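First comes one chain, alone, set out as structure tokens in the form predicted alone.
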Amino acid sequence: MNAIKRAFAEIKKYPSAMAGIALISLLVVLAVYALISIPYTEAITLWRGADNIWIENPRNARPVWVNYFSRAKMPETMIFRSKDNPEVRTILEDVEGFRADQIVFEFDYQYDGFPTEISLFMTSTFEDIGPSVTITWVKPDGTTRELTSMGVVKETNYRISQDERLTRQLGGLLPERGLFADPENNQVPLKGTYKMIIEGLVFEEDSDYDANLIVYGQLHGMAGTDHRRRDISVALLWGTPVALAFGLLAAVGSTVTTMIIAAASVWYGGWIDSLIRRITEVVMILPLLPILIMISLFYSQSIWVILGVIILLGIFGSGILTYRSMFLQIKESGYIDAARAYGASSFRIIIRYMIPKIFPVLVPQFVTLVPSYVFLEASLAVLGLSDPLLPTWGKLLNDAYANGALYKGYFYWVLEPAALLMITGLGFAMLGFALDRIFNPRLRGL
């Protein structure tokens, strides 16, 4: 504890250092609020966006934060619902089993831009004859346009945006910017309050319906969405702990065992030493990229699979020689001698005589380690060979690329990811070049 106290008390010394442990402790923050918030197979659930899952999410939105670094005011998502809202419902008449009935659905729209999607759903509940509606768009000029006429069964999307009658009916422009266009310049949309009247009628008494309108917006959330919809912000959080559980696991499984097999190499000598530096050197001519492509696309794309292999041949990389040379050094030292004087066990010097010496320099290249192998995985899931499963910051970056997110405006997709990547490669990086400072003597006074 002393020791933990004064290496501490060094730490503070360096603005570097804290700088980097106030942004390692922002990230961990975010990878525990990530589990806690979306359990993994929920994470795995919404980012396969089956059933449905994103239908209320405008495509390619940008997050809503954008509206403070621009001068014009793009519209958010705005989402009405007749079942959560009973004020919006007036019944107009309710005789034997019939029932006519009107849910307004009222909104005040005051924004630059227009609405990329306009979609109404619609439930209903019947036996033989399902209610029927008549929808009226009414523009804040007091123009009065009805939309359609249909019968609701179980489950009914009216995709006000894709009716084509309806486009025609505007001259050609879309609904989505027909229906707020100004009359006097369709370039700009007209601002104030807008409604949408679904005028029902129910033909049996325990016949009902309810109705969702969405309006999409070009702004989504805080972090934006994709192209299926998907809420970016799933993966941005879940990549934070994917990303340290991967960087950490690979810097601790290649570093620790590396610097075991380097002491018993050394103290052991002989045969055993000898197999290891040839097992190292065949190793350190093995492109560890290349191999991990072959091992995604002809084995397996797990990323527990590629962490296996990652450990694998770090253990018998360069690391070792670098340990090797420094356990000569102690082996010959007088400790040593004493400790074998007394009967210690070849296991019990490696382990509390040996190893111990060495881990002043094995702290700080461990922590500079850990971005490294956070930045490899990221490498595979832009080349499209991650794990299909899991969320992360590099499949985000993969999902960009191939639906050209650059050429089409999209820059927070990109941005968001590379920021979180940049920001856990600078934590663990001013940490480890502070602790390689606080360790190494030879390096304080520079």
Partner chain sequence: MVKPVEVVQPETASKKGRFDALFRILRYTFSRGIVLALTVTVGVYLAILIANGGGHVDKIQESLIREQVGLMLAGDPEFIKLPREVRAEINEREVRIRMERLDLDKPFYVRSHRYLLNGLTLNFGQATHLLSDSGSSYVRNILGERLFPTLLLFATGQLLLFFSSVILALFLSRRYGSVIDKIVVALAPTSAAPSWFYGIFLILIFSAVLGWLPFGGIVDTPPPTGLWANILSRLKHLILPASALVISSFFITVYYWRTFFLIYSSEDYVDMAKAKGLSSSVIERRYVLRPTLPTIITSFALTLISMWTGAIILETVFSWPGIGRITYDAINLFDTPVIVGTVVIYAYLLAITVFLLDIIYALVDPRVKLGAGGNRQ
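In this text, the rigid core denotes the largest set of C-alpha atoms whose superposition between the two forms falls within 1.5 Å. Numbering follows the first chain given and starts at 1. It should be emphasised that the depicted structure is a prediction, and the values quoted were computed from it without experimental measurement. What changes on going to the form predicted together with the partner chain:
Once both forms are fitted on their rigid core, the CA atom of L219 lies less than 2 Å apart between the two forms.
With the core held fixed between the two forms, D337 has its Cα displaced by under 2 Å. With the core held fixed between the two forms, R145 has its Cα displaced by at least 2 Å.
Could you present the same protein in the form predicted together with the partner chain, rather than the form predicted alone shown above?
Shown next is a single chain and nothing more.
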């Protein structure tokens, strides 16, 4: 306990170590928050994005905080539901099984950019004849345009943005631009109150219809969305525990086993030693990433299988040579002779006497190794070989890369996971470097 206290007092002297600890704590907090707020199964379903759960999000929307940094204000998504707001509906006529009514969605548009998409999702209940609707668009300057007339079956989606007839009528402008454009200058939207009027005719007693108008904005949430409308924050949050668990387990697994093997190699010497050294040489020229690629393609893409292989190949990593030279010195120490004299077994000497001696060297090594494994997982993901279920940072980068995010200017898509990766890398590396200087007397003061 005292030793830990002393080590911590020492660490406090290094501002970079404290910064590293702060960054790591931030990540831990984020990881815990992710695990609590989004349960594992929910995270997986969300990221798979089946059943149109993301249908109300815009595609490739930037995060909302972009607005704070720019003078031109961009729109967020606006959703209007007739079911939740009965006051938007007025009944014009209601006689024995025939009803004429009108839904008016009215909204104030004060943004400097156009929406990215407009869609009208309609639902209806009927027995034989479905309701029919006529949809009209009213601009702030009073001009009206009839968009379409159509029958509403159970679920009818009118994707206004994809209406080619409307595009032609608007003189080749896409509907989400044409319907909002200033008549003087069609490069900017006209600010003011817009109206969508849905005039419906219902032909049966119990028949009814509802409409949801979605004007997709250019911004969404704290992190923005991707090409499949998914909220990127889900993957950012869930990537944190995955990355931390993967990095820590891989680092612990490979450093501890490497150390034990190195100790055994030195202690037993002879053919065991030379065998272990030959194996190390072979493993050194085995290309780690291509082998991982091969394994994730041919066997399993599960993150835990990859972790196992990394540890297995890491056992005989180049660390063995460093540890070996340290153990060679330790083996000659007097206390090892003393242990041997009282009849301690080889196992006991290795585990109780040799390994604890180099633990201080191990700790900084282990801390600096964590980010390299986090980045290794991200590397695999960038190649499209990440875990098929879990959302990770690397997967975000892979999606962004595959969809030309940098080329098209979706910088947030790359920068957000990259920032988290960088925080992980810096946090552990800063702490590890400081620890190295604390525990390694030769470096003290340098």
